[in-house]
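In the form predicted alone, a lone chain appears below as structure tokens.
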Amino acid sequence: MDITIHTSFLPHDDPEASLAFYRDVLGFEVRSDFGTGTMRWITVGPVGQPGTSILLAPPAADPGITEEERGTITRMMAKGTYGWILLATRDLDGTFEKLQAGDAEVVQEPTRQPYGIRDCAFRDPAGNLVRIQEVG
């Protein structure tokens, strides 16, 4: 079997916002962008990892979702607990002082774990947990 992750989802409110932070902050291309308003669709990645993206969408555009489901996806948005994403780096001290600059949000500084990895962990504009971790 042959099976490899190719986009992620997460959610955004603000689009401008979102692409600003991927784009401008974490320094990913955009591959795609589609829609209007607040109802865009952007594709964005690595620069130099094509096979490797995150879809940031609308959150509850889906028409299966209820009322009551998309009241559910705001409030747990608004509180930063709806969507995250590991990512990785092998200078975490220098992402995490470009994200700084950036006007990021800190959730934790660079910190080693218990479980023996060093990360840290910012929120995006949209709230989602983005934790970087550092790889060798």
The other form holds:
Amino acid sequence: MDITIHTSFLPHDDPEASLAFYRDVLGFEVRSDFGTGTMRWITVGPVGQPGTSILLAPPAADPGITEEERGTITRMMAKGTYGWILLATRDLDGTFEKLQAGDAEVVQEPTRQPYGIRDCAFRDPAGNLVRIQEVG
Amino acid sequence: MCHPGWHRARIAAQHLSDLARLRRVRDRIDREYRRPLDVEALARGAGMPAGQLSREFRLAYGRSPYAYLTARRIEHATALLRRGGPDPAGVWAAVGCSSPGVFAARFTELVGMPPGAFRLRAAGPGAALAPRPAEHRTGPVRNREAPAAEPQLA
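We have the form predicted alone; now please give the form predicted in complex with the partner chain.
Up next: the whole complex, starting with the chain shown before.
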């Protein structure tokens, strides 16, 4: 079998703000952008890695989700307990400085974790936790 | 005249922005727990009275900001002790606690044994048996919320 992990998903509540974060601050390229208003599906990914993408999607757009569940999801996003993603870089300190200079919300400065890795963490504009770890 | 739907939407939007403000307080605790930090300082940073912050934080996250801060400090202390870090007598300062007595009491409460005993067990042949905070009933769980009997998001 030849399977790759192709696209993961993060919710947004303000597509322009999320786009600005992933495109302008993280430096991702925009691969597609469908929909209008808050109902936009935006595919972004790291330059030079066309096989891996993040789809920034409106939360709870599935018609099978009830109003109550939709409310729960948007509240969890706001309080920062819904979406999260783990990225990696060879240059953690450089990446951290660039994101901090881009005015991203810092959750954790570069730290050596007791379980061996070194990482930092930010919030994206929708409240998703973006953890970035250092790889050799 | 205001449409009742607009009023509801405005209240919902205000609630989401209040939750985002609480999230920033929690992120600040995650970022600064090693520094002297108390609920008054957190409340000042969030621009709300300490009592209101404690109440709303507990509603959103299932525990008070002070309990969350303490849990992060004790969690960090267990990691330091497990690594054979600073002497148990000095760990309280390394994790931002202002008093060794309060630290020892909270540690024992959350981990189930005093810091010195924990370090001995973490270093000894029974290291695998040393309790991890996450396994303890009231222990801190990184990136996960304390289970609230009745999640009160609204």
